[in-house]
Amino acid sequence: MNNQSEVRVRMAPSPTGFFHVGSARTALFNWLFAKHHKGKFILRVEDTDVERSSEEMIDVVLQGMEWLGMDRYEGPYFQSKRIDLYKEYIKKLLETGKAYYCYCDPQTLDKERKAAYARKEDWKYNRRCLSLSDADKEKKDQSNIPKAVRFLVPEQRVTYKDIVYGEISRDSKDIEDFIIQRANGMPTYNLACVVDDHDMGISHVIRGADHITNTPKQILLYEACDFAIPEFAHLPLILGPDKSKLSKRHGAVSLDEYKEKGFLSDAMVNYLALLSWSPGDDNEDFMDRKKPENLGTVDMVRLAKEFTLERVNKANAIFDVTKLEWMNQQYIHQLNHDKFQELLKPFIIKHGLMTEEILIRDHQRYVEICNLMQPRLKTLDGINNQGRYFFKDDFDYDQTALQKFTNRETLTIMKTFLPVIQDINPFEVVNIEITLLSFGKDHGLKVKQWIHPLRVFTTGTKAGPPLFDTLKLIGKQKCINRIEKMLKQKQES
């Protein structure tokens, strides 16, 4: 195995889709490991699959890395620009007899494979092209029959020590002669990966456990090319709550979707770090508390200092959105108020709650709403559901609460409160509180008899920020209009 002193790790995404939370966790673990050892973190884009790769997807990966605070790295390097290097090594493997041309039609091989599986039999390429004579090869070349290049798998047992899973061993007789160059001249993943890891001096390959099956093939390629073999650490998979592969039916799986939903990058980093890793105690809070202004941000320095691969658990991780929301709420709650207000603005504008012009004009009111909602939001996007009533009249009513707190008695009480609310001047928190409490007391009403229906009528919810502060920010006329609207609806029904 590689005994170089400098730690060099890499994140090698394929830009063929969104930036999956699993890929984000892998990137984070590589980044933390590099920082822990004062090493280098390299970003390499595996874009040799030209048909499926796109610049747009590359940008998604780069933006995701930046959002998570991993914007300092070596690279990015693009495999599509390193094709000549891969071909040099493929040529050497052919010249040394460690690889050979394969003229077999992929569709024919696929039919053979499926037929064998239908018979419940194993199938492996039978090396039919390995024994072709030079004359046969020349004839096929003259006929322009497409040819790929296959690696000639030697007979041996491949054994390596995985930092997470321990010793892993596989007999090469179970590995078919795999393709290292497609018929279109493009190198395959395994070959390009090995050449790049060698060329970039990668000391540790830290990646998902779904790559364990690739590792024996790659070790054989390292040996065939006379390369030093890096250390391997395969990370457990991330599963949904039902312990199946994380997918859209469990909710968002794209990092970008969580960003759009209003999750903080710092909370996401804290949460991802704890998927299959722990610092060795019950403390899961990595919020930076060194300075008051740092509250609401993750302490990446402490996280990197405590991170070790030896503490990665073998068990698959469960992606629990409820726990992520809880953690996000803690980070939101601790944010500097000014920073929270800035972070919330795009979501306010996105949902049409306030325009940029109104945000400037009614800045103080916006600040007061933020102060009430900051401790209560699980996500920034939640302002549309949890606080829409501050801005718009078309909010949803909690039908259970509406049914519970609207009856003949409460309707009568709300009618009596209307003129009282109308007479509160100025419509400020202290005046609202004193007036309503006094009126309720003078009429022999318990607070719970009027405060709950008043909240439901004016906000559509059964719980929320302090009611008197809420009423003040909604405004007198809107409060009256909403109460009258509900009274009319109930009377008509």
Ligand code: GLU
The other form holds:
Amino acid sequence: MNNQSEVRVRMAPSPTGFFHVGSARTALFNWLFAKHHKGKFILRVEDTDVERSSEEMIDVVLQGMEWLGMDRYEGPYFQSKRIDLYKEYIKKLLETGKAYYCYCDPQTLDKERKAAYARKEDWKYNRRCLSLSDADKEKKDQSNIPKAVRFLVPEQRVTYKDIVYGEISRDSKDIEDFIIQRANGMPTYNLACVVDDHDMGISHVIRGADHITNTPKQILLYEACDFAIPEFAHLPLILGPDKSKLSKRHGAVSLDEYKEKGFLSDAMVNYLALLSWSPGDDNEDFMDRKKPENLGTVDMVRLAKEFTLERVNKANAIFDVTKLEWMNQQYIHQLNHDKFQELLKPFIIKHGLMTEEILIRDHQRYVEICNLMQPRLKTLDGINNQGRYFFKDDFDYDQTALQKFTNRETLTIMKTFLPVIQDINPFEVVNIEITLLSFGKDHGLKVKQWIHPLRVFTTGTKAGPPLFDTLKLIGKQKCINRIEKMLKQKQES
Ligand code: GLU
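Counterpart to the form predicted on its own, namely the form predicted in complex with this ligand:
Up next: the whole complex, starting with the chain shown before.
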């Protein structure tokens, strides 16, 4: 095993056009591990497999890393720019007889494989090209038959100690002579990954457990190239609530979608850190509470200090959106008010709740709405559902609440409240409160007889921020219009 002292880890995304939350977790664990050991975190883009890997696809990853606060790394390095290096090693493997050319037609092999599987038999490439004579090869070359390069898998047991899963052992009999260079001349993932991990001095390979099957192949390549073997730590898979691998079927899987839904990057980091990892004391709250102005942000320093691979649990993690929402709410709630107001603005604009000009003009009103909603939002985007009534008349009514509070009695009560509301001047919280409470009392009404219908008529919901503050921010005329509209509708029906 590698005995270098500096910790060097890497995150090696294949640019797929989106940044999966599972990849974000892998990046985070690598980053925390590097930070814990004062080592280096390297970003390497594995783009040899992609037909056309656009800049945009790579930007998605870079922006995702930046959003999560993992902005310091070495690289990015692009495998597509390092092809010559991989070819050098492929050449050496060919020269030393550790690899050989294969002229077999991939489609024919595929058919053979499928037929064997249909017969419930195993299938492995039968090395037919290994025994080709020089003359045969020359003939094929002259006919321009495309040729790939296969690694000649030596017969041995491959055993390594995974930091998370413990000892993993595999007989190389089960591994076919895998391709290390495709017929189009491009090196394959396993070869490029090993060359890079060696060349970049990677001390620990920390990646998803879906790569466990690649590791024995890679160890054989390390040995064939005479490279020191790094440590391996495979991270358990992330599953959906139905315990199948997290995929689009389960809802949002890309980091961007969570950002767009108004999850805070700090809550996201805290949540991702706990997917198959837990600190020694099981305290899952990593909010930075060192100074009041830090509230609502994640304490990356403490996370990195406490993060060890030994505490990564073998069990697969379930991606629980309800827990993530709960955590996000804690972070939103604690956030510095000015910061919250800034972060919420794009969502206000996106949903057409206020324009940029109105945000400036009605700044005080915006601040007051923010103060009411900040403790109640699970996501920033939730402002549109939970607080649309502050801004727009086209909010949804909770139909069950509406039914409950539009009976003859409540309609009569609301009718009597109309002129009272009309007469509140100025329409300020204390005035509203005193006037409505004393009116209700003078008319022998219990508070609950009028307060619930009043909320439902004016906001469409039966729960929300303190009602008198809410009414003030909706504005007198709007409150009256909404009550009148409801009375008219219900009396007509
Ligand atoms: N490019 C691989 C992936 O995106 C990463 C492989 C590795 O970390 O070795 O899954």
